[in-house]
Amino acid sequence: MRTSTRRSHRLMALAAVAALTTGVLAGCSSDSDGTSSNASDSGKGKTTLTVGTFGVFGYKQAGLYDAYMKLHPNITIKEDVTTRTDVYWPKVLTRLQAGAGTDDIQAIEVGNITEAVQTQADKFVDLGKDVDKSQWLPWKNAQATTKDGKQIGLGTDTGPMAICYRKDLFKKAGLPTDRTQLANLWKGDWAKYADVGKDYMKKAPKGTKFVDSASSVYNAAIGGESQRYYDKDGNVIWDKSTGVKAAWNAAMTVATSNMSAKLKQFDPTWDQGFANASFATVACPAWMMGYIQEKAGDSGKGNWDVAAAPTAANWGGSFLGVPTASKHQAEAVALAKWLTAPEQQEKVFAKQASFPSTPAAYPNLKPAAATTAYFSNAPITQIFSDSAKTIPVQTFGIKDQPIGTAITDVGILQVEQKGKTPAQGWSAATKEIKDVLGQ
């Protein structure tokens, strides 16, 4: 949900060094805090359980590990945060496999959910034996459960969309600032979006674009679409796919076009490009305002604001799950399951607006006075509530993630980064995907 992923030989690359680095640490793994993974008791009577992270979740943000230890003295919790899920995920699979090095706690994107499902579901404990699942979106429960029952993750946040937008660089474009003008402008159509963007782009502020990369509206606009990469009987359909067709001319009017800066999505150069606010808009999930606070700093506050996407979509969400490796099973099944409950969702809404997959928390939401100071006062929770109730259902599969990988990663850079063509860009995109396949 976090992060953007690589082409499929690089993962490949990454699972064998991550393979050989289990075997050489003997299954343990390093956090961002330099402790091991599954550590053992720490010599003062308490137990440390490490949670394996992609990105910014929000629980040490928003105080809740503190909030956690506090409650149980014996606990000792450290999270290991790796930035991309296209690096975290191989290396999970990896240890997963082996057995051993797994943190107590791992997050699973919703783009590897499937997969993790239909192929690792002996290798994570069954969190749905013990807990009430009505707390969480039934659809969300569903992604996470295998055709016999057994439920390998509960779910944290999901990722309705909007477009987060620096309102002081549409001011110096001559554009509205109205965060109800500007929905009301693209409403309906990622194409007049872009229609909005070549506005921008004929008084764009010096250094400036209109949009991050024809990527981010890829992801955004498939995320809208019913129809994906798998059709319900867990065929393979991206080639015939109605909603890739319709994401990728939308991802093409941008990348043939002089309104996007090129950016590679939470690469350094991307995070740089929101500090130095070289872009105006960004497709925005409910997840990213708190990246955005991150990476733009204290000079975006009150210059970024948020307007309704073009159409209602989803892009994003994930769930912790415990691995059966985990040498402290019951007490990470205790704190999965705290985290993941509506008051501690209700407390990351409130810390960085990731918007929970648990309604009973919905009617409390509020974000925290920073958040709405930041991006200027707007309606958080009633903007992405409206798009939450309207999301299409969707179907995944097994290599949902590759598969939007090579159109993003390798289709569009092609075009966008390296001046071909969209046919060649889709050609690329193609071969890598049947790589991935095995076709």
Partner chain sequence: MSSSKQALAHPAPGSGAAPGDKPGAARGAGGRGTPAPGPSSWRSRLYRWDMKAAPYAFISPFFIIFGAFGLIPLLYTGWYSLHNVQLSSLDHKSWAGLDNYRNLLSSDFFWNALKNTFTIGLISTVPQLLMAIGIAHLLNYRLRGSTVWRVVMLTPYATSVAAATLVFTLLYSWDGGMVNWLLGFVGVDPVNWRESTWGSQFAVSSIVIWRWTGYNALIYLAAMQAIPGDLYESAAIDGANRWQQFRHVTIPQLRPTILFTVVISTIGATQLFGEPLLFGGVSGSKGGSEHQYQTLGLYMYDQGWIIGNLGKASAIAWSMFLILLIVAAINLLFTRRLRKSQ
Given for the second form:
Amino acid sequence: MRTSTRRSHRLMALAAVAALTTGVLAGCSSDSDGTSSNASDSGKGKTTLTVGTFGVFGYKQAGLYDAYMKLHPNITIKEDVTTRTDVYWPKVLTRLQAGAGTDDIQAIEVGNITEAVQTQADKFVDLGKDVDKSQWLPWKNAQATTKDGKQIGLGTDTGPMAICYRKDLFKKAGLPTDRTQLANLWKGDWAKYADVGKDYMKKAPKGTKFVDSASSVYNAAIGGESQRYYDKDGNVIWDKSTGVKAAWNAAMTVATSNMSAKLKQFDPTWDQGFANASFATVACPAWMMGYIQEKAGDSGKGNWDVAAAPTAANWGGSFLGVPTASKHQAEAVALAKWLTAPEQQEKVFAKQASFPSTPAAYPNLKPAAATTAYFSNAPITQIFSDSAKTIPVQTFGIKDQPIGTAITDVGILQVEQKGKTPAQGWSAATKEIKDVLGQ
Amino acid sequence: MSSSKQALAHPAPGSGAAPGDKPGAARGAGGRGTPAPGPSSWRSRLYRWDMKAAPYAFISPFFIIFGAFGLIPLLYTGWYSLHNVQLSSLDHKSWAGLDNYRNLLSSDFFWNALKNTFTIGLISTVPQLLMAIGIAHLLNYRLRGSTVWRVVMLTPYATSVAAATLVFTLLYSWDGGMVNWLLGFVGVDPVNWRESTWGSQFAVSSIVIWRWTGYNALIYLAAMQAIPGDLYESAAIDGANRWQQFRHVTIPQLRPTILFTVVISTIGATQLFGEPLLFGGVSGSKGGSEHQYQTLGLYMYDQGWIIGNLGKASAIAWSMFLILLIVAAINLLFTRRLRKSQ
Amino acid sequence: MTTSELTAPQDAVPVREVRAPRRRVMGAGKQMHAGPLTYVVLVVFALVSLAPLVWTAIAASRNNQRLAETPPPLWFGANLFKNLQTAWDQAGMGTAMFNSTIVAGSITIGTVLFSTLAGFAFAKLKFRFSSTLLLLTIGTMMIPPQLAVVPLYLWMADLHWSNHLQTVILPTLVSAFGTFFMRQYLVQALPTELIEAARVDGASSLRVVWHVVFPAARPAMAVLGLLTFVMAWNDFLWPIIALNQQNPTVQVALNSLGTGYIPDQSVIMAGALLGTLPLLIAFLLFGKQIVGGIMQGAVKG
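Next up, the form predicted together with its partner chain in place of the form predicted alone?
Below: every chain and molecule of the assembly, starting with the one above.
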């Protein structure tokens, strides 16, 4: 007993010293591979480029990094992923402003691009000079361009919108199941889509609703409006915006007429909703098709179909920027250009249905055979590229994202789940947005 | 230095009751804190210096390291709270004086968060600490596989947040969740756990209790290990049953540790944000559509991290500090008054 | 919390002073054997405590599609090892585990060591401003640390430490929580006479710490070590800000799992399981140390 105690004390002390030293040493010795930018060169003239993302790009899965490294044997690519988006962007903002620790390429989500353009433009390389801008959709370029014409990001994917629906449920509810016929039913107005929902609910199959949530209808509708929360001069006009009004009204019809499954998107219960076929339609950007396929599973195969959405709208998509803090700007710009070129965007589409922002790729798009079969052989690429090409140029502002959340997760949710009136929901959202804007 | 070794050996000889008196006797001879007359004045000077400097040497690592890496950022936060500053424009801040604080005082969201913090803190902390002390008491019995039991109690604290999120979202989901399914057996209508005020606060508290009870139990257990066995023995001789022993021996002996857990839990409850955030799922930082379970910590997280109003968020952070100071001051007054009246 | 209670506890329980040394004879504070009811209560608690972890393993043994179905799986599937393998490879767990061991190990040793020293000073030594400094220590916990990560990163960047492990070790190497914890424990558990007896014989402060304080503090040190290790191992907000995937800790590495537009929940759960396993090992190591009556051996030797 006594010796063992003493020995363990001595051991503890030894371990303490050892661990503290190794800790500090390991910290210091990782100089070579710790910092991305100066890092890199392991002596043999090799350059390591780090690509900072929040995980959804699929470049690795589509084999793009490997292909690039084969083309450029002196380049090594490492992806620096932070999947939590509520941490990724604050992290990037902090690092950009510290002027240290940024990756050589930094992905920017569409919800953050305006903030980046308006507050971080001096921290990014102007990519507009190095590329043929006409390769991209004009509205995509516009999102990443400052007032004085500096383009801080190259477009990766986009989220053109369609309606994914369950043919089998539509049939039981006595509605048409043909995608062109349906598209014509609701063409031009999300309110018409909600009207179809009312028809659906008259003879809805037991345990099913028309749509997953009112918020998803709102998001889809606002995604096609040119006037959103800000005007061109950066003033907040959300309460006067025609786009917001239209999208809000459509969402209110859904929320107040018992056609919504009242789920919250990307919650585990939403996944269950797909698996249990508890709703018949969902506004689906191209990237959501894989999600549906995975969550709805085998039972949904051939029962899902895709129709054009009421309006051409965009939901999601990203950009690649090169921070000026990168020590390998030239190499990073070259890689960003290559990753966003039409040929590469085609490959990513084939892998995970991320829809390209470069129209040159559209004629050659080949969705995965399994996806086409799952969605009843719908002409997926046709539907989405039609939508992508007709999306209007939208005006964005710095606080778009939190304003949108205030409307969907406060205003709409109160009406949908707590039985508040639309007027009450609107005033709750108004109060919330004032808080967001610090008014 | 054999002499000191002997001194240390005094209180713990293998047998007999006598040694118990010895330290006291030694104190009588030597006096409190007075060094024994050393062989040389150099040594005694060194000794005196050691006596004076040692306390500062012992606390200095904390203050030096905290000063370098903890204090500076916190002071920065305080500085931000006096400015209009966005997370995206740290260099373009403008002086705001106490505006951020004034805005908070007139903000319904702030008072709502304060109220929620208080109620959730109350319904999570009190049962948590009571259960923890009970569990610690049970763990303090002679148990088969005692290490395993201890390990098990701490697993909630170690379980990954991602996993816990999934589990609790499924448990408390409105439609088809396990809790509502069980309630259905006793004829209770499904509760919308996320959106109802009491339901959501109860659910959040249940996650807090699940996560932290074992944690506090271990803290109590450590303190129970230091309670002399003979206290129980003499209590037993006096005819005290288990409950009376617990009440009259364990609890009084745990007083400093209970104070510790109360202070820590109060601070923890004030800053609570992890559990409601995970309970809320997507955009959980709102704490429900009517902010029905948005705590101060969550409001701060939402403002600073999601919305990017760093100045306002910093003001929330520092007002939590001020609130805790007020709580401490009230507590102090209260106990003083209580002492006087006794 | 009151100042008087914090600062003048030595005289609070006079009975103890006479009796305390006898405990060495009696051994640990363990009292009676547990009855069957005790086991029943503990089993219930254990089930509730373990359920989410067990379900993590179940989820890790399934596939993504099955996890979306209702009712959720309640028993193990066949994919456990496949998913563990995928998670290990995708997240680069080898480096991450190594880094986390260094980070959590250093933080644990630093916290336990420095907290015991400071806690002892606050509990048993008399020095100027001791109560003010103690209140200050507790006060530092009252400001939530989440926002401080932004200025902390700026500060670390100035030191050119961005992405280095010391950025996550140093800020948590000491702990106000631990100092306060040790102080409250030692006030009660360490008889003042023991220290005085050592003093009488001319023992230096370090010697007192080594031969008196550490043995008396052992159960608390073990608990503090356990809690600190878990905290450091699972801490993610600051490590994710401060590190990148080239030099990650486990929590940072786990954040690279589930990429693509369809995050694979079963692989994410497998990663979570991998990240938790080392903790269970640490538990077993530390858990045994939470034993009273250790002084018996230490003091004799």
